[in-house]
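Only one chain is shown below, in structure tokens, and it's the form predicted alone.
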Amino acid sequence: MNVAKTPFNGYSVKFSPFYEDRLAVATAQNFGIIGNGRVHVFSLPPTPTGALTEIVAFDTADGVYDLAWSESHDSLLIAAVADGSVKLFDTNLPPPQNPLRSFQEHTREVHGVDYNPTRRDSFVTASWDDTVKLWSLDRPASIRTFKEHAYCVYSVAWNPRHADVFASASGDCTVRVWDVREPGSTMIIPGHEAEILYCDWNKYDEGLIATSSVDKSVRVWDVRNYRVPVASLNGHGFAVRKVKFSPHHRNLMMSCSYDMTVCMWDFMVEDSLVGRYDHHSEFAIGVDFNVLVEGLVASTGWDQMVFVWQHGTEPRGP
């Protein structure tokens, strides 16, 4: 397994789409709570042992919350900061001459991002300030501003096969369901009994969304016929700060959780907990499946770490 210790602690951990050994990390220091931030860009040594080498480091003021990787441009990355600015990134220019742009426009922490994998032109934020926005490249202010959560919003996912929809995770305990041509959104999930912190798309059936929360469950959902969850995935012994959909198999997911620990789930067995890896020594905060790779995993957390390992392998530190 490929190791990398960061200076602050980490929040989220994305594989490029266009390089099968690249990633990047945000994180923030004094765990998110005050301080600076920074974005690391590691790539992964030709062997599965040995450390991460970083390629490029940017510095901001404030915490970095999340970030993503543009499917544009292979270069470009944008990151969720903690003054509510989204900042646009360029990893093949040296910091002095990033951030190529500073979108400013949320009012309170942005912590949630995700790049549009079927346009390729936009991108979505998710802020505290209750609000997502929808923004593009070329253009100086955002396109349009969701305003429909009572609470934060800490995670945007869009559907992988629909070019307009995204899902909406938030505090109010709803994941919303929002197309960009209609004028509201156009399902709310009550997918939880407490604040659900992440949704995500399945790659495979463009009406499955999972849903992590604070109650300690992932659960899957159908769009067609959301009263009564797909499943209900219980494991974990803290709040379930992410979950993800795999990009090569339509059954598997992986979640991360305050417990410290990351959790490989089949969702369509009974035995649904498939894998449990514990190698994180503080809350485990993010996680990615790499798209290029099967099988390649990575996971970052407050212990200031990041994991790169092969599912079905033990990830250990050094």
Given for the second form:
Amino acid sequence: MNVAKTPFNGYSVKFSPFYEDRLAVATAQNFGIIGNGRVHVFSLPPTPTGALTEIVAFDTADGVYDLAWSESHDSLLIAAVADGSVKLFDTNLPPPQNPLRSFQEHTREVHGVDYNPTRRDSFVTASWDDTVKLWSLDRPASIRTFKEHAYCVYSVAWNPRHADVFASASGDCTVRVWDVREPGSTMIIPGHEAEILYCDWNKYDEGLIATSSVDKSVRVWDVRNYRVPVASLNGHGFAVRKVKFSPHHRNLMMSCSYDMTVCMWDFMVEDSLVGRYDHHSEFAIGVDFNVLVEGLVASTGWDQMVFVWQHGTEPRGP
Amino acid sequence: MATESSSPANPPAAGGTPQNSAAEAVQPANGDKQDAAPQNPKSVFVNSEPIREDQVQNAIKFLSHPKVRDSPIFHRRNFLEKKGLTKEEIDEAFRRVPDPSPSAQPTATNQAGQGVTTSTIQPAADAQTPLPMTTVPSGGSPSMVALARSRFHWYHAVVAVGLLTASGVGTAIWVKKSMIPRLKSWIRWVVLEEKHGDGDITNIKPSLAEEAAAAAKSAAAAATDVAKASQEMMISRREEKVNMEKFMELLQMQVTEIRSMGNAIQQLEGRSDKIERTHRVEHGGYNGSIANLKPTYPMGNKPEIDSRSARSSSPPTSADQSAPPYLNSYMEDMNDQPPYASQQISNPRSAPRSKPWDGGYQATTTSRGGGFGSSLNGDRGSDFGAQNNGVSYQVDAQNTVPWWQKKNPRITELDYVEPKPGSNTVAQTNEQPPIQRTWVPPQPPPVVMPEAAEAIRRPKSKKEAAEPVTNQETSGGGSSSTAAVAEVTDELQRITKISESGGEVEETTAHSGGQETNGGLKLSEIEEEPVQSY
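If the one shown is the form predicted alone, what is the structure of the form predicted in complex with its partner chain?
Below, the chain from earlier opens the complete complex, with every other chain and molecule after it.
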């Protein structure tokens, strides 16, 4: 119901964990292939229909592929930039005083970033140089590097219950579960026959993880018994770019795909597809649930649009 | 170690397995009730399956193949991982392959709780002997050879003698049958040749003349063909020249058009902001190549965008100097480095908020992050806490709660202090000092539907109106009981129906919440554990 148009193509959208009316959008020029990038911070208007108002925007030299809000500071944003740098922005400061930090350690594009929601002091980044790096805001360099994947790592996700466990999804068709206390990965899940583009943990069941893949399916795995998926959800016409579990319902998930639709699933039900939104006119690349407001979801895509709506309603307005 | 080296193969494996096996021993039930985990330093999600011997055998066969041995260790590991082997199984296979002798199997005893160690030695030995590729002959094979040698003497001798005689007889027969007739025929051929040798010479001369004539004819024909071909080429060249000239004229026209467009755009640029840069991207980016008036983005062409090849070139920051000229219109040559080398990270203005899945509700810590300014902050407590379709915005007339807040019952719990007289300066108990903001939220809209307001007022009379709420919609309930919240939910349901039906008041009594909106989402109860059923 609330819409905004960004000058660049959208890559990721994230609601703030502090303010229920605030969200950030990562965009990249020319579909992220070459050019600059921009991080927008939007605010939801009080009306159900209306444009998002931009609070601040930060420009980067290369496209921004992902971003994460800090769980410890209400105004800090981490941006994963395509030139391999990880940048820290403060939304309270004007753009000339930003970024606060720029960590340049990855040798290739940084494709994913996730902030630890339980410890709130660290974050991990996933890069196309096959590594995952663990960082802390108060350190100038990464704390650890996890190098086991054989191909690009597309996403990382912290487990919401176990503060030291995270999972990474990679183009080598595996998902690895890591523990920062362990030297290597603790589990390898060969989830799909094709590249796995995203993974996300269930917020209410600590062992369930969802993966989305180029093979157009979304699978839900139980890491306690990972040989067979708990559910395999088909319905997208092309590769599924992101999948997210709802922070309010155990079984509800949302996915976005190159078939330009955003789908809602209930993986415990036989006919799992509970909703489909085709408001985008290009690849739908980013989706997010609002943690503070139940049912509020956002999506962005390469059509340079950002939509925010209540699940169950029409995103483009009544 | 995964941290340092890039080959997580044998050296860390030996260190890893005892550690992992210790972890397995510690956690038999693998992650089910991990609430006791905090005492346990080991990881939560570990493979507790025993090592599958058949998988290890498959892996050993795979790794012993000569082609596989040439590939880097990294690829071999990744292949096995994709096939579903656990780390322990892969490590075990790697450990066994370069050392296949059954005597050298001390590592078999390392398997924690796997048992059947002796059985592993037997299949390992059996697996080796049929393989022709093992570099070191296993300990088993010399014994077999020695065994065979003991019976060598008489049995082998008999067989050898028999074979020799058979081969001798066979060669004799073969020589008789085939060699001798061949010899005879060869002799005959030689004799015949001598007789006919004289007759051949006279036949040669006339054929020479004929051949010469034929050659001359073909040469003439070829010459005519060449002449024709060259003529055609000349004609086609002339035609091409003409076409080229036409083409050039068209191109010139288009160039002039584009130049004029570029000029127009530059004029526009002078007026508007930097969004024009993207327009230039679409229109004026291709100064050189006229053929693409519209740049062809990879739209609709759905390749694997995630492949590396799309961005295989060096990062654009370094490509600025070497980029082709038209790229300058794409990328601003910008410096996005931190302006201050060690800028302090300011302290957070609000405390972290607990997540819905952590259970319970935030008692005291969280505030609403006073980023709003007071007018919107004012009425947090008046959340309806019910699901709706956003239409109910019209209902909270005086109330300026933003439309997206309806679904958050726990906020009512938290921040409801006093009745809301509609003023915007409410004393929030947990509010932090208001923060100066340059953005001022818009004024709340006036009452839209007086009937709705009326309807809202009515249910209040039912409850013991402890709070003197006058003209307000049902706020989050003076009490924090679930019953009140549920009632409020129901009220909101009615109200949304009212507003949807355009003022028609329904007299339905309360019904269970959450069943009518699309998607069938259920309201989350705040006081209880958020165990959602769907």
